[in-house]
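Take a look at this single chain in structure tokens; it is the form predicted alone.
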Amino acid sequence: MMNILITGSNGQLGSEIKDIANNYTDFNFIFKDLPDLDICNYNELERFITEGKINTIINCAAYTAVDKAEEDKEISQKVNATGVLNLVKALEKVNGKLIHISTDYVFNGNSFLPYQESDIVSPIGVYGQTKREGELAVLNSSIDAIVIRTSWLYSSYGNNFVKTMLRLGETKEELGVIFDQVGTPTYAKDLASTCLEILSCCKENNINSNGKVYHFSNEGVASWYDFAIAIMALGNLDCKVKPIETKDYPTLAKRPHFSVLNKSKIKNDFNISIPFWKDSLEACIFKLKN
């Protein structure tokens, strides 16, 4: 039996894993978040993993406030880098397996071709830099570990762009949304399914994926403007969305202008089918409305 610890289990991805956990009867899931378990406290973490006979972790814990990270560098570093190193060190002692979730923000966004796993990373802000340090903690270790980079995550849980747009769309007649940043929205439910399918595949075929990086988002390409237009349409809202440039909406952290991810590797290695972003968005909004 795989004893799988889900860290950061109250976040978007952790909550989606909770929803589908019953479909995976071969796995015993342990869901933990603050204050019950702090990945930044190594002694507490190691004791929990050892005593709980944890042999697998999906790390959904992260500091994801991109703008606040520019001011709270120490906290971002602690969660996104030190906390991940703690997970690695604790798993090394029990010969465990790790799936670590990372981000498109490890790239600078200057490309015009979908990013492949082998492309050079060059984070442009504190959030991306600390997430890259977390990646390196995993990739430089000896444990059986996978890094999955994702982008523009949303869910029916937590705070995210979809829920913000739906809320604003009910009270505003018009909204300005950035059109010159391009990427792909990702429904956390699809990423949750992918993580568990990968674990099933590795268990069934006795695969050790030590040090492999994969990209996962939904299929297709969109700007934030395109994304907002689709949200208003699927939410049956009359709010008009007008396109604005990045320079007209200044933020503390610089965003990558282009962060489309190439998913060929994860599809080929694990035979995964990925839904189109608008189809997944429709499913999420249907869930929120009902």
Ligand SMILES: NC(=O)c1ccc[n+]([C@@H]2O[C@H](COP(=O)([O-])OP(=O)(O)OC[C@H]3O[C@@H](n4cnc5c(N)ncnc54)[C@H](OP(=O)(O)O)[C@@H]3O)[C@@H](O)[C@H]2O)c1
The other form holds:
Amino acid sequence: MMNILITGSNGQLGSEIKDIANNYTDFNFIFKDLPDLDICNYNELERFITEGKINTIINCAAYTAVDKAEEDKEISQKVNATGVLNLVKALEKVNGKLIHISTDYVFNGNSFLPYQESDIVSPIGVYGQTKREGELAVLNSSIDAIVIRTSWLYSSYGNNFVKTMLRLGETKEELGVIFDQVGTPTYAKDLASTCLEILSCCKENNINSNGKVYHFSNEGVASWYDFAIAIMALGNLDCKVKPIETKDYPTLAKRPHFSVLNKSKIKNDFNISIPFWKDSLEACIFKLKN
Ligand SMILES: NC(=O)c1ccc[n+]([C@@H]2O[C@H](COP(=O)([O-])OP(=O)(O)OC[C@H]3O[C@@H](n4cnc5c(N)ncnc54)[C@H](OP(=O)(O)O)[C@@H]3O)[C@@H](O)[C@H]2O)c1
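Switching conditions: you have the form predicted alone, so give me the form predicted in complex with the ligand.
Below is the entire complex, every chain and molecule, led by the chain shown above.
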């Protein structure tokens, strides 16, 4: 039996995994988040994994405040790098499996072709740098682990761009949204089912048999402006969205101008089909409205 620990289980991705867990009757899930289980506390973590006979972890725990990370590198590094190293070390003791989630922000965004897993990383902010350190903790270990990089995550749970736009769209007549940052929105529900499908198809085999890094987002390409327009349309909101440039919306953290991910590897290796971003957005907004 796979005893699967979901760390950071109250976040967007963790909550989506919770929602679909009942469809996977072969798995025994254990959902934990702060303050009950802190991935930064190695002793607590090791005890929990050993005593709970945990043999698999999907790490949904992270410090995801991209701008705040610029002012408080220590907390970002603690959770995104040291916390991940702790998970790896604890899993080494029980020969366990790990799916770790990383980000498109490990790339600098200077490309104009969708990023492949083998492309050079060069994060331009603290969040991306500390997430890269977390990746390295996984990549340098000998456990059966994969890193899935994803982008522009949203969900009906937690705080995210979709929920912010729906809220602002109710009250504002007009809104400026950046059109010179291009990527792909990802419904956390689609990533949740991908993680569980990967574990299902590799119950007896290694999940890392064809390399350790994978890219996953929804299909297609959008700017934040395109994303906002689609949210207003699907949310039946009259708010007019105006395209603005990054320079006109200053933030503490720099973000890549282009971070579209190439998903060929994950689709081929695990036989996964990925929905178009607008179809998944429609499903999420339908859920939020009903
Ligand atoms: N959100 C995005 O746009 C995005 C884009 C690309 C990649 N990702 C990656 O995707 C993954 C899932 O993201 P998400 O949006 O689901 O994140 P999220 O909603 O911010 O959830 C993260 C969860 O981890 C918890 N956490 C923080 N520190 C912890 C610790 N020391 N020990 C245990 N749990 C801790 C958080 O608790 P608190 O809320 O109490 O801090 C929160 O419940 C992350 O690895 C993230 O880096 C996200």
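Numbering follows the first chain given and starts at 1. Only residues modelled in both forms are compared. What you are looking at is a predicted structure, and each value in this text was computed from that prediction instead of being measured. We call the rigid core whatever largest set of C-alpha positions still superposes within 1.5 Å between the two forms.
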### Task
Provide the ranges, sorted by sequence, of consecutive runs with at least 3 residues in which each Cα shifts 2 Å or more between these two forms, based on a superposition on the core.
204 to 211
